[in-house]
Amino acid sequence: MTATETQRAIHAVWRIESARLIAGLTRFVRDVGLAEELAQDALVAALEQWPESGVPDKPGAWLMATAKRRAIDLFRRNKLLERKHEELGHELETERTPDLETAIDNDVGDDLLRLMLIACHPVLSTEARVALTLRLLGSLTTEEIARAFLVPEPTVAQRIVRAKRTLSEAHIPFEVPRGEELAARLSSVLEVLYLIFNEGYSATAGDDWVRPALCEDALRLGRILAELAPEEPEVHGLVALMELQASRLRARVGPSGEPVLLMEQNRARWDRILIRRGLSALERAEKLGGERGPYVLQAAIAACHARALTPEQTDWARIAALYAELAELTSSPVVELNRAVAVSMASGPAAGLELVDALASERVLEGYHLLPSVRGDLLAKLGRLDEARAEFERAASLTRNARERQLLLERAAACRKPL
Amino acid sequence: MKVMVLVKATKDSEAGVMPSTEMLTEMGKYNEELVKAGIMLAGEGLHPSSKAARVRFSGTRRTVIDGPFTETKELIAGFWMWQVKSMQEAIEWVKRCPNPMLTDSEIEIRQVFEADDFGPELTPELREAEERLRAESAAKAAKK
């Protein structure tokens, strides 16, 4: 092997092995912050030593010893963490290599789960949360995560020091919490990876070969977190409804790069190896029962449109009963105007025309040119094409979107002339 | 990026000889591995060639060539799809395999297209009120 082939080995282990060498050694040292200066450390290890003594057998056995060795190394130094350093040395002289891999394989579910629900801790910023996941979950560097986000990199590199010394100070402990308490801080993690799985999906601009790479991350810890919480309906929710989404990532760009919308895409093109996966969760999830939550709600609203081979075998009414369970669940008038569109191709425009209507007076709506530009096409479809047209131009200058301005506006031009 | 992971046909494997519990066992424990890593998209062994058929294109001619083929080597015994990062971490993944033959054999790792598959997307407004349930979003439904 050349220096650079074991280079590009080095760091293909780094990906496979770093969350669980985190993970491991937070246990160890209950601090991420300092687990992950230790990981590090040993990566240096191995990218002075490997080149010239070859990859080890076991990499990841190598970069955990020469990691705890520094931990010992440190405690030693710091007489104040004595007590410590008693517990590290007494387990690491008493476990024999192989014994110590087992060790590591034990635990290390659990060590996994601890560490992504520290990363997505509620004392820390929803930035910090994805920053802080991406960094030691998905072993992105601080470099990829700033590229990704579009934000410059000593941003990033300060969030995650800062999401590093905030955890120390609150001295979060480094358990798994049980019941109600465990489903509560999930959902912080849920939360973050469908964050980072939307900044792949509906990406703006910029690195567009980035973006799709961290649906990628997203659903890989999504996959994850479904083994580690196995039990848990809501996480199968999530990584079912990533699966389907991601299904059909290459089917919703046009050939110059316009959006393609999911009644108008190639479904030829979309994965079915990822449908399969997804459907599969989203039946994981339903069979262990109780009440749907909304990502269970929202995996089996785009599980209806990967069943359907053409867009007119979509089973509308289905997605309308869907959308009723996801608004009563969730009271957001977006969910309530996405029912409206279902209950229009169900039941016609009118039905849909008088949700839409009831909406006209919420605030939060306000401003939002889904709302005049959804209420155009009911109207258009009802042949009231005068006040379509003022809809959709009410749209057009509702929109930041240059392409969505444009598309709005022809719609409007089109209901000038008799249909 | 998607690859694909070719474990190649071997003597024994073509002979229809079935593997052992312990070689069972240790490939449970490493698709189990891969499981849990979240890279694994599916995966299935293949029946000897014995039972497949090959159909031969020649101008609108088809000739159908029943198996067994002779060139043991460059068949396929089995297959796993895979999301990973880089080939080179696919080729760490597959240092970690179990030998899954009985004798010498080889895996071939191979990339799926797809890369430029991908595109800028376009729905930018959709994601700031409500950011969890926008996904699903009005856009996609809405719009039609």
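Numbering follows the first chain given and starts at 1. Quick caveat, the model's predicted, so the values are computed rather than measured. First, how it differs from the form predicted alone.
Scanning G290, T310, P173, G383 for the location where one rigid part gives way to the other between these two forms picks out T310 as the hinge.
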The other form holds:
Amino acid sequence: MTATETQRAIHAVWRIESARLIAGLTRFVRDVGLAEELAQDALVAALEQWPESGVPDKPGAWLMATAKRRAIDLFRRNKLLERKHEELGHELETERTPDLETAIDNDVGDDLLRLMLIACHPVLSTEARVALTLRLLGSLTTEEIARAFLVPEPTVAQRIVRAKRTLSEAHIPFEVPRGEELAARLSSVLEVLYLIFNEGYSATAGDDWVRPALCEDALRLGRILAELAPEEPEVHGLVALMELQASRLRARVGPSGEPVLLMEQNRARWDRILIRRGLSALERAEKLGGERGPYVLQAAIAACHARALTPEQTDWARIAALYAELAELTSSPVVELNRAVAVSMASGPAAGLELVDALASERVLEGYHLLPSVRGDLLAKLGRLDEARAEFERAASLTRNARERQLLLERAAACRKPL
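Right, the form predicted in complex with its partner chain is done; let's see the coordinates for the form predicted alone.
Below: the lone chain, stripped of partners and molecules.
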């Protein structure tokens, strides 16, 4: 292999192995920040040595062995960690390569689940949880995370550093909790993964309508989580929801990157493989039984769209009923707004507008651009074009996404009456 080919191989190995490498190291050193530093040290060693020696047969085991040797050296130098050196150093020092290979494979599922639960711990802010998850589990660099979320790179770096410090100072145990605490922690993980996915599916700011790479990262992590927590219906519900929504990504943008709304999409461009995967995940969630949670309900709504080969075949009455169930569960005005859209499609724009107008006083929706956008659409369908134009213009002033702003302004212009 040439030096360039070796470097490409190293980066590919890192993408594949880094999450479970950091997870395994965290189990040993009990500090996620230190574990990442040791993993990075091993990566540097690989970049230095592999171009000369070649990529080892088991690169993951090589990285783990190298990182553990760095841990021994660190504990030896740090007298304050003498006790940890005695506990961990002896264990690490006596391990041989075959045992290291076994250590990589054994408990890797539990380690990854523990790492997910730590990276998404509620003690961290939402922004910190997202950044740390993408860094530790998505193997994204600080620069890549900053570019994905359109924030300065130093801001992301600070979030990650503060998150690691917070976890260390809080002495968060590297373990899988039980009972209600596990449910709460899993809920936090699901929230983070869906936030990442949604930012890719419908970017809140910038010049791009979608950022598929973020969707892919969230979906990959969701699939891993589904295998680590196979008895959790909401995990499979989220995976189903992401699979079904991701199936539309190619159809959501036009030739020039402009947004294409759901009812105008070419459904032949929907990814049937992702749809089959999504419907299978939804079936898996529903077979587990129990009360349907918010992700399972949202997946069931997405499934209604996925099963409709044409817009006219969409079962809007069922979608409205599912949104009603979801609204009762979440008490979310945003869900109520979506229900209003479904009701308008099932029972006419006047029925939908009545529900939308009832939401006008909701403080949560102040500044939420989709409220005037939906209202503008319903007013236009009722022939109230002047009012519709004003709503579309207001929605355009509220969105931070350039593509969406242009779409809304075009819809406003279309409402102008011909002279």
